[in-house]
Amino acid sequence: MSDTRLTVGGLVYPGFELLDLFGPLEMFSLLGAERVAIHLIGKTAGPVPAAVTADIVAGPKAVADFGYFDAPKLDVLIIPGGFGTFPALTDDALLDYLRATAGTGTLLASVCTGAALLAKAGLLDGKRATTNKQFFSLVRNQRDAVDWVEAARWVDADQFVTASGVSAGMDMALAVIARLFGNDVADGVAVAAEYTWHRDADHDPFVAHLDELAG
C-alpha cells in the first residue's frame, strides 16, 4: 500500500477520447489532494482538442499543463484512445515520450485504442494486452510481438496495464488504485463516484462485438 503522494499524468493528443482520459482521472482525483497530484501532458503546454466520434478536432479542448520535455516524473500515466490514436501512431515525439517515461519506471495505463500507441512504441512486446473490442484488429496489427487478449475488461502486466473500450478505463483505474492503496480505498473511491466497479478483469461482455467497426 502506498503511503506517498502519487503524481498521475494524463496524455492528451488531438482526437483523444474524453471518457478514456477523464474517467480514470476522476477515479484518481477522488483519492484527494493529499494522496495525488494530477497533470495533463501534451506535446507542448496548451489546449488540445478531443474527438467527437471521427472528427478529431471537433471536441472540447483540454489544456496540457506540460509538454513532453518539461513534464514531471510520473508514478502513473493514463494513455487514452480515440479516433486521434491512428494519426498519432506516426508521431515520433509522442512515441519517444512513452518510451522515455516507461524507462523511469512509471506505470503506463492505456484505455481503448491507446494500447496501439504502447504497442507501436515497442513497450508491449512479449506482454499480454487488450484494447477496444470493436477496433481490435486495427490495434492488433500494430505489433505481432504482443500477446493480444480478446476477452478481457483489462489486463494487468505489471508496469503496463491495458483496458478495453472507453468505460473499461474506470474499472482499470480502480484496480490500479487497489494495487497501490488497497481494496478498501478503491471501494471508497467507487462509492464516492457512485460507480459500479466491474471487478473481474476477465469478464468482458463486449467481446461479442469483436471487430464490428474495424473495417
Contents of the next structure:
Number of protein chains: 2
Amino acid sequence: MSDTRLTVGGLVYPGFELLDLFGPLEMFSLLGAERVAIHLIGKTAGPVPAAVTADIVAGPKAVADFGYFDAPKLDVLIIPGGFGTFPALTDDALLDYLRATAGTGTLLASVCTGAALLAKAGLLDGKRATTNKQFFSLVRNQRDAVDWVEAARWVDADQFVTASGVSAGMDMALAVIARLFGNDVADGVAVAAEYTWHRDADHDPFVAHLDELAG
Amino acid sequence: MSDTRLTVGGLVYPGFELLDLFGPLEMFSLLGAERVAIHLIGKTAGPVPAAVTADIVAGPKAVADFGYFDAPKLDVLIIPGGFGTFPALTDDALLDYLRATAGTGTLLASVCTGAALLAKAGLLDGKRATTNKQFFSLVRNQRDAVDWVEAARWVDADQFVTASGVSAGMDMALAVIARLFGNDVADGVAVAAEYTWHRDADHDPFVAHLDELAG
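What would the structure be for the form predicted together with another copy of the chain, rather than the form predicted alone?
To see the whole picture, the full complex is given below, headed by that same chain.
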C-alpha cells in the first residue's frame, strides 16, 4: 500500500455507469476513513457526466479529483463500464493511463463493459476475464487474445479482476476487500451495506441473457 | 409527471452515502434517456462530498445541478442517508426544501438514515416508515410520531417510501419503477443491472443486526 491507508481510485469518463463505479466505491468507503482514501481520476480534474442509458452525458456528474498526469499512486483502481465505454475505446490517453497504472502494480478491477477498456489496452491478453452479459460479444470482439469467460459473476486473474454487469461490481469489490483485509472485514462491510453478498464467483445468475441486447 | 419524461431528483448534502443515492439513480437511469431525466439537487449548485465512514467530506464529490431555490418540479426525489445525515438534521433550509417538495406532490423516497430527515421535517408523522438497521434507534429517536417498522426491507406509505440500509434503496427503487411503469419494465431494469431484486418489502435479512452500532 502506498500509504498507511489503502488508496482506491475510481476512473471517470463521460458516460460511465453510476453503479459500476459507486457500488464498489461504497464497499471500500465502509472500510472507514482510517483505513481507506478514495479518489476519482479523469482525463483532467473536474466534473464528468454519467450515462442515462443511450445518452452518455445525461446523467449526474462526479468530480475527478485528479487528472491522469497528476494522479497519486493507487493500490486499487475501479474501471466502470457504461454507454460511454465504446467511444472511450479510441481514447489513447485513457488506454495509456491504464497501462501506466498497471505498470506500477495497482490492482485493476473492471465492472461491466469496463473490461473492454482493459482488453483494448492489451492488459488482459492470455488472461481469463468476463464482462456484462447483455453486451458480451460487443466486448469480446474488442480482443481475441483474451480468454473470455461467459458464465462468471467475476473473474479473479490476480492483478486484473473483471466483474460481470453493473451489480456484480459490488460482489467483486467485497472479494477484493476479503483478499486485502480478510473475510471478517468483508462480511462486516456487507452487513453495514445491508447487502446480500453473492460470494460464488463462478455462479452467474444472468448468463441466460447473454447477448440479449448486443446480438 | 412534470414533462413527457419522468423527472427524478437526487438530494446531495455533505456526507451522503454513495450507494444510498447512486443505487436508486442507477435503476432509474436504466429506464433510458427517452423516459427519464435525472438531476442532483443541493443547497446550491456545485460539488458536494460523499462520506467515507466517519468522515463526511472524505468521499467522492457529486455535482448538484440545482440549488433548492431553482430546482425543477420533480416526480420523484431520492433522499440518501449517510454519516452526514446527523448534522443535516439541524439544517432548516434542507428540511424546508423537503416540506416544499412534498407540497408539490413529489414522491419522496429515502434510503437508510435519510428517513431521519423526512421524520425531522414532520413528513412521516402518523405514517409507517423504516430505516438503517444498525442505527435504528438513533433515527427512531428523532421523532416519536412516526410508526417506525423494525423489520422491513422498505415501507411504502404512498407518497413517502422509506428503505432500510444502503442496498435496500435499489430494491425500493425497483418497486417504485414497477408502480410507475409496470412490473415488466422493472424486471427489465433489474436484468440490465444484473441485480437479483429482493422483491418482498416485508422480508428483512438484516433485522438481526438492529442497533448493533447505535446501541
